[in-house]
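We begin with a single chain expressed as structure tokens, specifically the form predicted alone.
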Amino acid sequence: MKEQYQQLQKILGERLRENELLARYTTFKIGGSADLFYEAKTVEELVAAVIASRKLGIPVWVLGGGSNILIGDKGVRGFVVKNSTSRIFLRGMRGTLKDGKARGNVYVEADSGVIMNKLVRFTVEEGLGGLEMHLGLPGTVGGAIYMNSKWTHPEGYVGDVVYQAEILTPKNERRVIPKTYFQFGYDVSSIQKTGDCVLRAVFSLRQGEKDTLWEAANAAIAYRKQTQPQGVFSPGCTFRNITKAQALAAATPGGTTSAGFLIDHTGLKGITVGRAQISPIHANFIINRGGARASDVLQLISRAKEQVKRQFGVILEEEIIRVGEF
């Protein structure tokens, strides 16, 4: 593999780093090195840098945001590309003029390293509404797609407003692909099993006032600062919800379906393994305390699923993505 590293190093030059450790570039603030980073800062260089790992072989990796992960102790092997493409334009329009005003759609595209939230602020400074209850969201767009984030107060997912994407797929070929190619579902896009990476995305948004939905975005973030923790190293939640056929089998208390309602009432809320601890503002939250390592989360997470398993009959899933190696 040293060859082909060495192969790589010729095609990318001296932005290709070695034994970059990761940690800093996750929500987390956990994980190891990768053998091989290179930032890739326009689509071009993403695809560039994708393409050329993978015709030499190496395992290559696409890391954005770096929310919603936990990155082994022993770092990633083979090559970490870190998607900080950033560009946002006003793509067009559909509608009708009405009382001399326009009333219709509007086209946004964004890159997929575009940060989601500063997506939503431009959004919402010019008057297009669609994203404003995501304000606050961490990570990219590419990883909201890739995730379809999610938000409930009001309730509204990333994939609602996707109207189409580009793509490079696992062969190298780049493809436009509609909103109906990702069959978006609760934390579930098609790109999670296909291993497509998403290079941009346009969405559909629409018109409105902008002081009414930065009123939206606000209510939104302020319900997000009061039930979740705040100024603390942390992926986001840990485990997805439950379905509300589970909460009805296990009879949960008042039909629940919160897997953070579940892990609380383990009477696991606060604790904590190394520098590691389950949330006391919020169960379904492990935070970082400083100096944290993924052994003492995995932990946490084995702990929570196993009461919660013992306690109510219910099997909780990683909403989390691992990656690496532990």
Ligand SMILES: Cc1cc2nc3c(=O)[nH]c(=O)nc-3n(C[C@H](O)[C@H](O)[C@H](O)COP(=O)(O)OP(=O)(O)OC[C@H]3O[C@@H](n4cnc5c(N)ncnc54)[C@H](O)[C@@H]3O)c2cc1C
The other form holds:
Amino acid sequence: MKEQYQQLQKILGERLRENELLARYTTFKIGGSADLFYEAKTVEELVAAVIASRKLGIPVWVLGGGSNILIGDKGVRGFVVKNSTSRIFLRGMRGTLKDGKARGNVYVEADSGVIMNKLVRFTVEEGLGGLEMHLGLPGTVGGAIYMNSKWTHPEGYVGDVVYQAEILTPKNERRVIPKTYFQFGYDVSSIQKTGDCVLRAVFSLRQGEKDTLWEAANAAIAYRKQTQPQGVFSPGCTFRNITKAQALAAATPGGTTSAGFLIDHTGLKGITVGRAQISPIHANFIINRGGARASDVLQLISRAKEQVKRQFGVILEEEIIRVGEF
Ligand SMILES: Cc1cc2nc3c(=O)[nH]c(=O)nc-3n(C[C@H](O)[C@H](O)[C@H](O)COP(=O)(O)OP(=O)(O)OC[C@H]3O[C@@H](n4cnc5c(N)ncnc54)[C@H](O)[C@@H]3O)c2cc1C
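Got the form predicted alone; could you also share the form predicted together with the named molecule?
Now the full complex is given, and it begins with the chain already shown.
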């Protein structure tokens, strides 16, 4: 592999780094080093880096904002491309002019590395509705599409407003695909299976009142502050919520589907392993109190799963994605 690494170095030049510690690129601040690391600043750089490594037979993994991952203590073998592409622009509109006001849909295009908060602020400021409830969602457009990231008050999924996207397929083809390709569901998109890399996406947004949209966006932030631990290192919710059918079968209190509620009910809130802790504020959040190891987190995950299984007969599924060697 050493030879292939050297060849990739020749292609990508000085910006290719070796043994780059990945913890700093994640919101959890946990994880070892990547053998090779490169930050792509444009879509063309992203495509070139991924294709070059594939052609050399080097395993490649695309990192977005690092806000939904747990990287192993032993790091990642092969090549990690940090997606820092950043363009956003208005693509056009479809609709009518009535009483001097435009009504209809406006299409906004964003590179997959665009920070979601930046995109939300941009769209709200332009008076475009559809993404405002996602203010406060960490991570990038690519990660949000991969996860079909969601908000619950009011309910909304990032995938709801995706119109089309450009992807790089595992066969290195660039394709423009419609929303239906993604088969969005709860925490699900087809690219989790296909291995496509999202390069850019077009969102279809409705025209609205800027002030009303800001109100909704700020309400989402206020709700986050009320319910989620603030200023801590974490990857957000550790587990997916259970389905209504599971909640019914397990006779959860009040029929709740909330994984956090179930963990809380087992009395695990606040417990620690090493420097990792199940948040005393929100039991579905595991936090790094500084210097936690991935192995500490895995122990907390196992304990939460075991206790919830014992008390409710339900097997919790992880929402966070494990990457690399543990
Ligand atoms: C404080 C906090 C609050 C959160 N709140 C929410 C919330 O309200 N709702 C919610 O759903 N989630 C939430 N999350 C989880 C997380 O922010 C989302 O899942 C986010 O969309 C992940 O995006 P990312 O860019 O950080 O992805 P990463 O963590 O970098 O990667 C996640 C996965 O996406 C893949 N990926 C990234 N970019 C691309 C791409 N361009 N093409 C293909 N695959 C790609 C990666 O390879 C990886 O498998 C929260 C996290 C934190 C820390």
